[in-house]
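Here's a solo chain for you in structure tokens, the form predicted alone.
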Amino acid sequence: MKTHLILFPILMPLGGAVIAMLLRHRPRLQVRWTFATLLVSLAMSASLLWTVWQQGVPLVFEGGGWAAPFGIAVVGDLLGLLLVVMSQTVLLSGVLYAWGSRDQVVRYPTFYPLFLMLTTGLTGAMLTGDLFNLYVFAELLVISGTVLTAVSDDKYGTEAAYKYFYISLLAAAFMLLAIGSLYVSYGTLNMADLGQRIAADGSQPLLPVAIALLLAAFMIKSAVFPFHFWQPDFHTAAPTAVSAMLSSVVVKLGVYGFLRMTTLLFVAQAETIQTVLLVVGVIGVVFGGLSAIGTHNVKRMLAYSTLAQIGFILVGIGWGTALSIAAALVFAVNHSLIKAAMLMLAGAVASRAPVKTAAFAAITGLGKYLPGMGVLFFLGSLALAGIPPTNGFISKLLLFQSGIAAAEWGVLALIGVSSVLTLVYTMRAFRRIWWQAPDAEVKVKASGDRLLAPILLLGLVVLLGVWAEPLVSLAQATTEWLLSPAAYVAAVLGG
């Protein structure tokens, strides 16, 4: 099905950013416009996802009327639209959190336009059918995230932004070299056409180089071990409304890339790629969990937690079965909701401290004045650890079921033991903030960041824990689509 409506989720935040910039002298109207823009964009994305799911045919727009592979295609298949709906849901909650935040940065006239540009970059990257355009949208995402971090209230924001920018510059170089290698070898960058040509001729000498470079680029995007080192500093210093987005949905761009690599672009080479992802995934689960235990800052702890949680997702992709890929998709969606909510709660606690910081030294014992926030943090901790009745339990249950079905006993044992680490570091944080007595009398600020956004996200966490069937069914339908690359090729190229 060919339709221009698939452009709407990209153009709405892009056009909204321009108008938001024109409203820079009217801050209240600007934030309301940003929220309304994302709300309408999310509604359209959800409608398009439902249409594609029910009809079983992706939406394809051919730029300039030129048929692919000569024109630039925008493709709304189940994978792209599922991740767009996931991302825009969390991004909408990020605007809501920023609206009620005490951070000075959210009052800068460029904050909300940049937030909408970040949304444009992430959405466009997941809907484009062209590998070079994926690079362009990814760079738009990097520039927006870098500036949003550089203007942080935290004194280390500029340093963190430099780290993020330069490591992203390395990822950009890897991706450009991979794109050049593929174009020289196959004469196309349309992903459907490229997948078809690589399947017909996998003997090109630059193909292994391109695969390795793309793997490295997407690993950097998702902060996968051993390319994770920039993430803890970055997320600790970024404004809460920004770090909650970057650590929950922006890192899923790499997950999207791995899925496209193994199910569309390099199907014949997928087994080797999946082995690499499985190894780094297991290492990430163990290393991320152990590192989170030893941190001194709640945001930093949650940044290392992302390394571990992405590791679980990579294990699912690495096993490569229909059940494990569906489990990885459910895990990706559920983790996005949980991690955004937990980072918002960390920011809300920090906003009530005498000096706004998420360091344990400043917020130990602060929780006795914030009992309601403690209930929310405890619920989020259960979800992150995979305990019912939360969606985190559904994620790990599906992943472990897929491991049992694939008889991956060694990997199951490793990630099973490492799963306990999540409960250890989240409960350690909960105990220090809500149960441990402070070293001295703590003076809590009368007000801080509002909790509406994390409350709504945690509501979804519980809802998808007790009523998981729709998301699981959608993930299974998406997996069935992914494992039939000929259907994607036919939809984009015809035939």
The other form holds:
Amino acid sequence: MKTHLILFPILMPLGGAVIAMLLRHRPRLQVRWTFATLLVSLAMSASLLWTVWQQGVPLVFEGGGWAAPFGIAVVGDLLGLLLVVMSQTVLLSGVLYAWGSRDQVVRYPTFYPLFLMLTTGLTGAMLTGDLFNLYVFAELLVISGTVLTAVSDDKYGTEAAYKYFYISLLAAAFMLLAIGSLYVSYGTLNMADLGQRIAADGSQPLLPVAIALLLAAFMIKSAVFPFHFWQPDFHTAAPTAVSAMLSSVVVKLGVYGFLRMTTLLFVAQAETIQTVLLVVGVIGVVFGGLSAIGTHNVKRMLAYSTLAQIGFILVGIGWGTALSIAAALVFAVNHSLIKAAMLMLAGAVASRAPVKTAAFAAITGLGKYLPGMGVLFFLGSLALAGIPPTNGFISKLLLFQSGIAAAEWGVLALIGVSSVLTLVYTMRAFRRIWWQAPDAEVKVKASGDRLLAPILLLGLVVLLGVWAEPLVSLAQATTEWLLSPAAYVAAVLGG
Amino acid sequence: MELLTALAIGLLFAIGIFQMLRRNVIRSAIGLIILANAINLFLLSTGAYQGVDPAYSTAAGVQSDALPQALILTAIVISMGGTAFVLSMLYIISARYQTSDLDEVNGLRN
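Based on the form predicted alone presented above, generate the structure block for the form predicted together with its partner chain.
Below is the whole assembly, all chains and molecules, this chain first.
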């Protein structure tokens, strides 16, 4: 269905960022404006998602009125809109956290405009129907995320941002090369058109090159195993409100890319891609879990945990059955909520520590003074480890069910053992902060970051744990769409 | 001509990657710029041999493909922004660590 409304979730934060920039001398108004913008944008994306789900046709906008393969299309299908609603929910909670945060960085005049640009980049990348636009929006996302980290309170923020920016420029280079290779082989960059032409002629010599380059680019975006090394540094050094976004929703851009690659662009070659994803996913699960156990910093532990959790999602995509893709989608949504809440809690604990850091050496034993946070952290740990009544249980349950249905016993055993590691490292952190006595008499700061944002997120975590049916059926509907890309292609190319 | 362009682009890629892997921060930034330009030339070459007449003109011959040029314009703008940002970060980092050697910028490793 043709409509201009699908532009709204992209244009709202983009315009909001411009106005927030003009409000830079009025910080109180700026944060309220940012919050309102994101709230309206989220409401709009959610209603669009509802419309698309009910009507069963993707919403398409054609730039300048040019028909699809020639003009630039913005396509809102279930996958894109589901991930956009997930991202904007978490980003809204990020603004809420920054609002009540004691960090110096939130008083930086362009903090909120950059936050909105981050939203624009992420939303745009997930809604665009054009491969080159995906690259542009991904760059917007990378640059705003890097600036937000470079101005962090952490003195190593600039160094981490520098590292990340270099590796991201490499990802951008890979993506541009892939785009060039695909364009010279197939003469189009519209994803629906490209998918059809690749299905018709899979013998172009540059096709495997383009697949490998795109795969590498998305692996860098998602911090998947061989390209993960920047991620713990970057997510540890970023300001709490930002690292909670980076480690939860921004890494999902790669997951989105993998899903588009295997179900729309390279359907005939999907099996090879899925094998690669399965292997790196299992490595990520094991390696991320083991590394998280060995860390000395809560934020760093959670960053390694993201590596493991993304691994679970990749295993779901790698199995490639209808059940396992639905499980991967549910897992992706649930992980975003859990990880954002956990990182915010870690940041809130650090904000009460005498020296502002999330290193275990500084925050051991602080929990004695912060019992409320302990309850929340414990709940989050349960969710991360996949124990009822949280949504983490639902996502693991679905994933393991799909694995049993696909009879993948070896992989199942490996990820089953590794999910115990999750419990080990979260409980280790919990024990050190809340049960162990501090080394010396510590003075907790009287006030720190507000807890409203993590409480809301954990509320959603429990809600989706006890009432998971809507999300699961939405994920199943999305999977049906993904596995029959003809509807997407017909909607974009006008049948 | 095609072979020559291909060789030149390949050489630029090699120089760019080699410089990017150097330990000196300025050299690695220059490598980045060379790499970005190599990619732009690569994008140009995807449409360079389609036709030689200007696009949207009334000339009788085969008109050139305008899309790669539009892609390159966008890529140039993005890489310019990126390069400016990298240089400003380099400025801060070299001032803070008092070095231009990347191996000594290791605050995060400890």
